[in-house]
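Just the one chain here, laid out as structure tokens, in the form predicted on its own.
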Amino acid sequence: MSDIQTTLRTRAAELLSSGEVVEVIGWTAGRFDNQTTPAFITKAEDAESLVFNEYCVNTTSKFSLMERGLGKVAVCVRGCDSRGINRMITDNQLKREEVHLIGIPCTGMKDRKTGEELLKCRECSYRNPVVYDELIGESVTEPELNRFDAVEKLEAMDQAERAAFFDSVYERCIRCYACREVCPVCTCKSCFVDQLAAGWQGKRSNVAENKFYGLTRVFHVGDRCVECGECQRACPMDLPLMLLNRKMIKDLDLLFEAGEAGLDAEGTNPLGTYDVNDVEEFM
């Protein structure tokens, strides 16, 4: 990772030092040789404060949004990041030719309290940016997985286990909303949990709202999805929200055919398009 490191640190200054781009967004070093937290790089000779290493565990894409307006901005993508930047631009809220995309192969990223791999990363199947206008690296080699094996286990339960199951799983809850700030796909400028006066969403913490929240949430981006496990990562109460996801992925796949979220900006989005031709075997 070294060479990619000293890579990214030249390509990072050229860049900003000939004006094409005004920011490069990526990570750099944290307080302990375990942690990184994300850097937004807008000088040539701040570049070198650039680290690319196997604690790089945060996504960047949505860091995209937070500077739209600047001017052209670089982003380090690796394959996570690169979905979650492609859907932002099917859902309208980037635009192509606002980012210019430093693709990064990964091999996996570390989780920094036990240096065992990441769950998420252990999940994923695209090791390479899926989009990048330059790649710094080699291409990896990609794992073939089944990601929906825990969704299986999930769906061999019978109803009382499965209640249980989310019981379990919501009155651990916090509502703290740390998964919908880094979601690539939650982009609502302002999220129905937020809106009190409509009475959506109440402020108590109990296992019915708490449900409501997190149900509601996985429709909302059910289709949209990229699978980058940021929701799971950042956590604080250690949910499984990726099961929950990835449900939701499943069983899009099975009735409209939706496939994985992000690997292109051309992607659709079963849940808000009608189509009259829709399966509807629950009715």
Given for the second form:
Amino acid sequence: MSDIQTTLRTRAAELLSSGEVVEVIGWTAGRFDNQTTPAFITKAEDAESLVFNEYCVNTTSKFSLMERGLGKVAVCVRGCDSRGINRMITDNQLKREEVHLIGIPCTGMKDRKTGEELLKCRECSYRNPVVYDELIGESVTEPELNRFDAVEKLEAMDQAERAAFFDSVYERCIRCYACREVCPVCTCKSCFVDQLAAGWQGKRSNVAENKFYGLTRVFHVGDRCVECGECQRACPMDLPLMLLNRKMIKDLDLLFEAGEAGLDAEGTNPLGTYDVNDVEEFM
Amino acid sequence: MLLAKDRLPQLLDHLAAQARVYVPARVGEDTRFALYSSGLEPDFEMVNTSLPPKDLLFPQAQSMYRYGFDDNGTPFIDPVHDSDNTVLFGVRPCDVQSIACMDDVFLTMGYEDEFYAPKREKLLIVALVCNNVAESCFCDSMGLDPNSAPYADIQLRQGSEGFEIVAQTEKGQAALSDWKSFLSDGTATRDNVSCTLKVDMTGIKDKLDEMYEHPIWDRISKKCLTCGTCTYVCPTCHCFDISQENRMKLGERFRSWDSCMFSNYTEMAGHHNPRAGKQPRVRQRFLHKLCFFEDRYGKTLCVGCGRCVEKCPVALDITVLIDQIGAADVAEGAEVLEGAAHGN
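Moving from the form predicted on its own, what structure would you give for the form predicted together with the partner chain?
Okay, now the whole complex, with that chain kicking things off.
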């Protein structure tokens, strides 16, 4: 991994000094041991502060949107980051030529306090970037896993159990919207939550309002969720947000063969596309 | 006076019979100040609860008044002033100081908040000075002491002998006379603790006075996601919004936590927004903590509890910011202004 870091610093400096990009988005050291924080490098001489290790917990894709208009930006992308970039291109939020993608195969990131691999990484089946302009490091073997294990447990609950489970999740939500802000596919210019005059979402924090927020968001991002797991990692209350996203993904795949979002920049919009062959058993 | 460890549950049961008692506890996956009932085990070793105790005085949503038309068609407006006798038991020095900050906001400078005041009036603050510190604790850099909570009504110091108890206010003295049967003579021996995370606040306020326009705000705000995590886990953040809900002939006005990190926090009629971007929002939050509050109330609005340091999803760390301000060249700000004056 230190080899990747060395190459990353060299390439970042080259890209910046040649003028190919105006900024490199990656990670740098945080205050504490084993902590990193997103970094935005604009000068070649600062490329030495870039860090790549097993504690780079932040995904980078969302940050590329913030830098639009500055010029071409280099973004460090692992599997999760690259799928976010693809999906943003599908959603017309970003143009492929606006970013230079430095691909980095990933072996999973760890929680700095426990040293354990993050849940989002344990559930990840795309450790290698799915799109990149250059690749730093050797490709890694993709793990074989059933990412719907937890969903199947949810499905096995009876209705009362499931209702109680959702209540227990959303009574803990504090409505900080970290899940929304960190999400690479939450790119609406005006979120339904913020349309106060329309009054979709009340400002009172209680289990009903919180559930309305959370479940509406799940429906809204369901067919575009790239399963980066950042919502769950960012959540200050550690709510199992990916469980709900994955339930949606599983159902969409069953009903509309939605597949996995962000594997290429073409993508599909099962929830936004009408097809006469769509399942409509509920009609 | 000394409270033996094994008398603690009896004291809490006694208090719970006359008041709502909140203790730091693990509740499911969360740590918070939980409503005590017999059998609940307080956890005094967990360092800070993930959520602060501020919602006891300043609930995330609080009814202000109900209005509508009664059966005779007569309009009415009924204020809601709910308050109960409440004991906040085992609160740490940083969180005690956060109540001092909230008291300043809601009770001083010629305005007494009619919804906060009755709750505060009925609150007894029983502090427990810190047995241990977290890596993110930095209260002793912010002018506090983890070994002392001077603003509390009653202060507890935990030693192997039990809890040494001192009343520090009249309210505290009155309470202690009621607790007498649970107490014995004695003192507790404990070693003082100190924070491992240190920042140097020397001159920070003076520098910030000159740094409203400064490139540091662009640099540090870049990674901010503008979620509300820092403000909602903060024990002193107290901004709110007022909304209403209407059902048929009845309605209710309530206030709810709001966050200066949200774009619509400052959005005005006609959609003008003086803090539309994240740079001015990040600047506002940190200047309010470290500068503006001190101008108005003579203390900083950061008590060094470290919750935002722990919870920020991008590790935008106020202690790092303080270091950066300490190292910053104030004159760079003048260049920003100069550039603006020349249209750059």
